[in-house]
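A single chain, nothing else alongside it, follows as structure tokens in the form predicted alone.
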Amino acid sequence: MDGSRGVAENLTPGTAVRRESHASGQPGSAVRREWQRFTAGERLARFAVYFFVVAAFVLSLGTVEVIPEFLWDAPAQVQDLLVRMWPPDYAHYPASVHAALVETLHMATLGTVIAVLLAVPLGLLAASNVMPSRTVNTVAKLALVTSRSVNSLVWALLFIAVFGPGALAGTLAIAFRSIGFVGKLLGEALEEAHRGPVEALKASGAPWPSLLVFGYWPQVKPAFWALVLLRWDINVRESAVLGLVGAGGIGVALNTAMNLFQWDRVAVVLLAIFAVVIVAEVVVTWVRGRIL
């Protein structure tokens, strides 16, 4: 047909033949072309990206400084350790185990509900669409970065530092935290929340909470009940360790173990954490089926 450019035809996994019709209706040659998944530029970029991971695999395994004997003597170390942790103090629970497994339970509640109070003005005061204000928005962004950038021990040497050892110093860290967690989440699900409510609410002459309450609280209700139960799932296994430095919790009870080498009583708390990180995440998952 005359002005048509060709048609693909024979095709191959590596080629394809395709006819060009001249504008004088003459039929041209066929002229094979090679087809390739990537051009020159992505097949280099690729190799790139390959090259640098492999490189920072290779300058990581070197500065890890991987000693052989000892890595071929951890299988029977391993075994040492299960066999002295076999069998386990189970009435050594009672006397210590529990009472620091609840108080784990407490700081892990109480934190995540500190970091809730503290987290929800943040992320209210980050979200550009409820706050048009742009240097509030960076200031409540930087105190979120900064409570994330902290890791939970680290809080918890801080506070040990000011209040000395114990739970309250876990529970502040636990809090301070959790308050960069919620408060990204929240102000993020709020600047994805609709328009459309909170506009009319605004055309109907409702004042600022209004806006609050029934325009963006019903549209992030259900994210953020998940990011608080998430939260606080997270809180649990968090609290478990946080007694490695003295912040009170179950740790202390696993750190205590340690140091005295009671292997036996070692494999209690460890059940112990075990057993209640699973039932924390049982429960999480059946408010959550309650809730949202």
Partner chain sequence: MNEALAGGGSSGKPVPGSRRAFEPDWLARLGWLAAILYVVYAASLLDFTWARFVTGLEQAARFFDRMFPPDFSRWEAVLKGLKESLEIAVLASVGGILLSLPIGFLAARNLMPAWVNWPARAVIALCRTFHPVIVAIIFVKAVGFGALAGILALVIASVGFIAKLFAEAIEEISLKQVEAVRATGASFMNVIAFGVLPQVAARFIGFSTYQFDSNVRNSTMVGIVGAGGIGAPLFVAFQRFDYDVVCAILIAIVAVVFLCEILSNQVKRVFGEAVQDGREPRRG
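For comparison with the form predicted alone, provide the form predicted together with the partner chain.
Since only the chain itself is given, any partners or molecules it might have are not part of what comes next.
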């Protein structure tokens, strides 16, 4: 069995299972071998997945409430939308979009900074090699999961209920949503760190802050900056939406323009978001090239 797997692995991706059917009592009889990529259990599991996917798709397609008239109407509606959006009301930009755009960037950046400040200790506590206590690991991981499983819009609604509408709620929403992301990935990066440098430091009698700064930090530095940049990039996109529920930023301008059906202004806001997202992506690519 083991031998056949070894040979088969070189031939096909995946494991192979050999089914032999040769009469045991007759040496020299024709040996018929059937090669199969998966065991019966694996095939059954795969079939179950396929079946489940198809069933979910068919069920959803059958029960989802879609009004066909709206669908036939769509091209006309899109055309109408584009006509109303064109030409964009550029005069609106300096009047009220620019300030909101800057606010959005501040929300994203400050939110990321707060998230990193809170996520680093949590990430350290969640990494089993840094913090040997399993209970602490689990508690930290639970905190990180909670942060991640609540959408940033929901975080925004919660903070609006506490601090009232405005950029403060948005910043905190961004921060609390990002803690889980940064903390989880940082914890995983820490767990992948080599023990060598840390043990060398420990052997020389270094106190634990030195272990962190000189043992772990140089090892996780590239991963850390990469994920902070990635999260900032995501946060720029997300902070543009939070205004829809009143948490400050450019979403407020978008919401106002939409509620008043000023589609030419909506177009300006969308263009502004588009430009900022592209700039953010260029900045992230450039910084990543410089730092990593």
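Superpose the two forms; the largest set of C-alphas matching within 1.5 Å is the rigid core. Numbering follows the first chain given and starts at 1. As the structure is a prediction and not an experimental result, all values here were calculated from the model.
Here residue 49 counts as shifted, since its C-alpha moves by at least 2 Å between these two forms after the core is aligned. The two forms, fitted on the rigid core, differ between these two forms by 2 Å or more at the CA of residue 64.
After superposing the rigid core, the C-alpha of residue 40 moves by 2 Å or more between these two forms.
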